[in-house]
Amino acid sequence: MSTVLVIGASRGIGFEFARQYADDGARVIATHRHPDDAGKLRALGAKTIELDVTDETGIAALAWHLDGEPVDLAILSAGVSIRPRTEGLVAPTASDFDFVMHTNVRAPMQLIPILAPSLVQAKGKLAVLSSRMGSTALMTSTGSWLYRASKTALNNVLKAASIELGAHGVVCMAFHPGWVRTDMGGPAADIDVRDSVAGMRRVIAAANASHNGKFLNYTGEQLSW
């Protein structure tokens, strides 16, 4: 039985990852920010860990929860954006900047070193949820530029991790999940969350060393950084 760790499983894409992997018989460890979210994850059969990814103490405690056990797949799904969406070169407030960058960038930089021993032990896979909006080469709009900057930084974090962890047999990938109908994506988005997650799962299942350090669409196509 494979062990799948989903960071940020309370809702949306993270919850769907937990649901689909649990339905397929994986041992799922799911983190949630609020105590009220634990029940629905336990109903899936997941082991739950309360974790706010902006809390350094909570992140440090994750190592204790894992207790050195192998993790076959770690998915970093936790992420935030600012609403309403900004257009143009609108300077972010200090609080908005800290909120987005701490959640989308600093948290993965703190989590990945903690997860590394468990991933190396299993020669597992690491998937981070990025966005096509983080691609510098594909950028054609200034909309939500704070979110864009955070996902570009996350891509660099993933790429750096792939260099070190790839040498130990871990496959590290950044994913664009598509524009998904979730609380973040909104009801007008064009992809159902089940289809997005199913697509990413197919890519993850087939991934090998050649996928390490790649930025991928949920359907498997490689994206430009």
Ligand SMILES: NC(=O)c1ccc[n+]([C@@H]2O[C@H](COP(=O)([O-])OP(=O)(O)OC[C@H]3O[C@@H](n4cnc5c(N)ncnc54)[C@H](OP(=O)(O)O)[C@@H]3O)[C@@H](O)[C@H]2O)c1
The other form holds:
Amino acid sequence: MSTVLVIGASRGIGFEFARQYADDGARVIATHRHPDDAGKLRALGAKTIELDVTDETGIAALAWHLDGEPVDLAILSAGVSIRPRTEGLVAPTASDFDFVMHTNVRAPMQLIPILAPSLVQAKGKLAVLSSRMGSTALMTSTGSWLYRASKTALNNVLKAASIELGAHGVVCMAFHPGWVRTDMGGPAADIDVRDSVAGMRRVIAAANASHNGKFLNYTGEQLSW
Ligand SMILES: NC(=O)c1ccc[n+]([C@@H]2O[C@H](COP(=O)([O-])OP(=O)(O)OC[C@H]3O[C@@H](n4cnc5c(N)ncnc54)[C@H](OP(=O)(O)O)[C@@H]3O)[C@@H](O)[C@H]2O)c1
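Given the form predicted alone above, produce the structure of the same protein in the form predicted in complex with the ligand.
In what comes next, the whole complex appears, and the chain from above leads the way.
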């Protein structure tokens, strides 16, 4: 039975990953930050761990929870954006900057080293939830530029991880999940969360060493950095 770790599984894309993998019989370890969210994840059959990804002590404790056990797939889904969406070159407040960059960039940079031994042991896969909005090559708008910058930085972090972990047989990928109907994506978004996650799961299942260090759409198409 494969072990799947989902970071940020309380709702949205992370919850759907936990639900679909649990349905398929995987051993799912799901993190959530609010105690009230444990019940619905346990109802899926998942083992739950309380984790606010901006809490360094909690991240350090994750190593203790995992205790070096192999993890076949780690999904970093926890992420935030600022509402309302900004248009144009609006200077972010220091608190908005720190909030978005801490959650979307610093947390993955602190989590990946903690997860690395478990991923290396399993020769597993690492999937980070990035966004097409993080692509510099594909950028045509200034909307939500703080969020964009955070996902560009996350892509860079993923690429660095792919160099080191790829040498140990781990496949590291950054995903654009599509524009998905979740709390973040909103009700007008293009696709249902079930279809987004089913698509990414197909890509993850088929991924091999040639996918290491790639930026991928949920359909499997490669995106430009
Ligand atoms: N939806 C889209 O259209 C879309 C498009 C491109 C990329 N993405 C990316 O996909 C990922 C998931 O998005 P989503 O649509 O599922 O968003 P969502 O519905 O807003 O859910 C966000 C998830 O992140 C968790 N989270 C946020 N801050 C956290 C923290 N400090 N510690 C632990 N967990 C935290 C939330 O937990 P709580 O419930 O505790 O708040 C929740 O589980 C994000 O990284 C997002 O940037 C989404």
